[in-house]
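Just one chain is shown here, as structure tokens, and it is the form predicted alone.
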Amino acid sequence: MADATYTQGRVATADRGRLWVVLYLATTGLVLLLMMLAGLWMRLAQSGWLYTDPALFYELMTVHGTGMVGIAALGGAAVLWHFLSAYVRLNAWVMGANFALFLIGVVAILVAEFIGGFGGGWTFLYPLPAISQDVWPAWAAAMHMGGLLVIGVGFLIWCLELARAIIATYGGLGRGLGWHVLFRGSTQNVPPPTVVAATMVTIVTTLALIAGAAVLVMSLVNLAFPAVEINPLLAKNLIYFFGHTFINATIYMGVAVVYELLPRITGRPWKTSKVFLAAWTLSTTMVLIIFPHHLMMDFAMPIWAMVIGQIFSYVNSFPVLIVTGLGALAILHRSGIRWDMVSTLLLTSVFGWMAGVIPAVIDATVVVNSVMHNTLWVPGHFHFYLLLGLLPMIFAFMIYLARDEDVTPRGGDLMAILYLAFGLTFVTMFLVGGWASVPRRWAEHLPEWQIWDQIAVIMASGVITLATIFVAMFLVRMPAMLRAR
């Protein structure tokens, strides 16, 4: 009787978890489309095809950057929660709490930007929020940073729940990373790839959120009491440790869909080998220490930090990417897979993640960074990661949930290929602009730069059209998914 009660409770928890996963994905899809439209608006302004007041441009830039980071995390969290819940027992109320705090934070940020006029960028670099030359009031900066803090608290609660569940099931975070297998040769309780990825995400995201909360609190104190100053270099290090680690963690969340769906599609298991475990352990360490490559132009940074930033930016590119990329190819080779929208998007995501590292590594080279870092090259490399790496993972998961597993949408593979073509050309325009030394964060571009902006506008329109179709496919099926939970 007790066993039956336990089973019923677990089923009810899983049902509530699925409800939150669906709501997360619906929110992710809608906000993604809005953020894409904001990005299109900015490219239209830079192309000379749409006049935009510079103040509005920087408000849009701030909302776009902050919104994309936040919504990437929300979508990644939905993916990871769904698949991890098959291996550990998770409390669904945590998803609800995180969602509520996320919405509160979003409202605060939107008020700060579009009513208060805050346009300091998602990085909120000290002391800019407090010294705006009267472009925005102090309360707007406080609302923006307060909104970020609230969102961060929600995700910290979410991370702590993942940690609790993994520790309860596997006996510790080290065992969640498979250290008992890697270092002791144990064959007992081997964590599957999704659990390994979730453990890594839990560790790095928790540390990133704590650093982000610390610098946000310090900045809010400085806003209230200007006499309390912060060391600007310390503030910048904390911000980029938080920002770089957090946005990287989102793609580690999303990769669970690759580890779970490719084996189901091909009928071949994704095994947890020692090489796989070693790669994830190395990445867990290195993703925490490579952020100084964002600060190579800060002359006050210690030389040893610059060396770490360059060396480990190169090394970190290989472990997880190689085991994921080669693992995906090995599973796909001669599998007789039937290519459809989901499988093509999954392969696109692996390509986007692996190829997106190339411009990142180039920028992390000191002699290149000194010339290219404040150019469009940088948004080029992180748009590559997100647009062609993370978003196809989220779209594939949406469509997988929205359709019956034995139904292949007609022409779905072609649509996914078109998304890749439009997206790749779009990010290439950023990279070409960076190669030509076009500055980033400029509201207006010189006429000789605008040809790349204009091509980007056309390509972005294609990306948004296809993304709208992917999201609509999910939203149309959403009522049925909620009824079936």
Second form
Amino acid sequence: MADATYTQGRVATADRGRLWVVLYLATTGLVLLLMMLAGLWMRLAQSGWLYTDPALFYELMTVHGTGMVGIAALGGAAVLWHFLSAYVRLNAWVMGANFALFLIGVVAILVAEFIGGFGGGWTFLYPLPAISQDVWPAWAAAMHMGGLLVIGVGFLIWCLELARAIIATYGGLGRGLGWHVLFRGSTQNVPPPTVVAATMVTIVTTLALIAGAAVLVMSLVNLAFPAVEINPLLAKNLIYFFGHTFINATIYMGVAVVYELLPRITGRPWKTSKVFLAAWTLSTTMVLIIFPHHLMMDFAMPIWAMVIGQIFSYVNSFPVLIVTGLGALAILHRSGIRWDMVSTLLLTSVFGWMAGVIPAVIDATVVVNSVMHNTLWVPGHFHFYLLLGLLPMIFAFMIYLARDEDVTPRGGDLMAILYLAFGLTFVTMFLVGGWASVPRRWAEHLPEWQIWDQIAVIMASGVITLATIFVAMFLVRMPAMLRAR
Amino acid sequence: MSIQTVCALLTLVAILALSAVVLRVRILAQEGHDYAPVQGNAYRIRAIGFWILVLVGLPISIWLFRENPYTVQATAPQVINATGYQWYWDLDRSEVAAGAPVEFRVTSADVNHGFGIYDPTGELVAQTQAMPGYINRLTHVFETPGNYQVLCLEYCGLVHHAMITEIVVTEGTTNG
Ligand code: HEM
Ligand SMILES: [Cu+2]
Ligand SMILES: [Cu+2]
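Given the form predicted alone above, produce the structure of the same protein in the form predicted in complex with its partner chain.
And the full complex, kicking off with our chain again.
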């Protein structure tokens, strides 16, 4: 089976974008906490414990969705950049440019939402931004979508820089995915796991951003000239291709911390085997083609697209479950390590990712989708893998940097366990809501649904407390980290 | 058992099984061991997992697809034309008979809405999207009479959560 092997060599990373990585993480942490508070507010509103005007609820929902997707990408980008820097030569100014565009976009979006009253949802589903019955003005919709466009351009530049650097070092994106090893049996220049992940991420994110930019521009034109209409089904396809792919890619960015740190913590190498490469090539294609699982209730879609949406969504879980997930568990199994905060967060992230896949695959089955689509089952699945998969990766990375990149076990891991406990119960309440047919994105809930919302409020408070501690552990060490550059 | 309950139980069992594995790794990680045998085991488990996913899961996934709402076509169904507006449903008829197929022809006059049919116990039983410019045909047979609610299942703006209407399902057969 596995023949080509890469053994972890380099350790301390000569990361030339270090300043930016730290700023990305600080921004990620702060925005994350604010967005979590917005999420808590929504749960409070739904639980009936805090009256909230629906207009405000939907503004919060739009800000929370957009902001969380934004920082998922920002935090993921920090992780990936840092570890990729050990293998390819990246230009630090790109991190700065992306950061500047990100901040401009954030300001635009905040103005659009809280001054303009925009509440079109993070998916800005055409033609809702333009047709709100005057709940928000056209300028607010334009400002929100313009802000998204600016952020998208930033990430596009960022992705192209990764692609450039990978091509310069490995001779092509195909080689970054290890195709010369996979298909031609070469043992030369085998890309390490982080490079493989980075190649996948640049490919899929670039394509996602191009589609996203296209539909944003079309929507902006439509706002300015309402006579120029878009086919709503086309717009929906573009939006979900963009949205699905972009948010999915963030966890494939974050996983670099698992690939890099577990071998160092356990002293066991993470091999680039042929199976590993095949899995990543599979993920690259699957992530791009399975987005129709968001359109299963659009009966106007061609049936073959629905078949792809169902069958390949299922197949897409293989690489996560049996290659990355199982691989991480194998590295840890009987490794003789002592658990500490970083390693427990990494274990949590592997669990959260693998487990979060399960409700997603189930919902991507048409029979199920007919009675689960757009219920709370959906936020249940994606909060599962973002809150318990992606975030623990980012927290582990923050703490790792705060500890001067030293992975020697230190202190206990009680807080990581509490985070898992609160987080797990929190996402379970979404899933239970889905089981009880509660629609998603409802500002007000029926009394019989509110017991789940109330439990979720308590659990969310716990999650936020612990997230605050993790972020604070990073922020207090920030001055020292910047000085030590 | 409803589809929802089956799915919830399936999810529960799968996640509990995964938790057991993760917990075992967590507990046994403290004792040191050579990697080679652990890795050998992992490769074996991976191979077994792969073949289970392919040989058991894939046929199930394909088999389940035959249950899809796209190709269902009833002869002489009771027809309801439904149009979504911000923020109400316009139905050309709101009473149908149980036991015989109903065809909903669903569209929207403005933005996307979602046409979700809830049974008298509050369980979602079928849905389709209401998209401007398209008519989605959803065929459903109501087995039990009663008052069914239609809830909006696609975010459509300020009053999305109050976009509700009712369909009365009566005993016996009426003409379509
Ligand atoms: C304490 C943590 C969190 C709380 C309390 C929270 C709460 C919520 C609530 C109440 C909703 C709306 C659910 C509905 O449809 O009725 C929501 C939606 C959402 N959340 Fe979270 N959330 C949290 C963490 C996160 C994280 C970490 C992410 C991503 C990294 C995230 C991403 C999203 C997205 C993308 C949506 C969809 C928004 C939409 O439907 O337009 N959330 N969240
Ligand atoms: Cu609606
Ligand atoms: Cu709606």
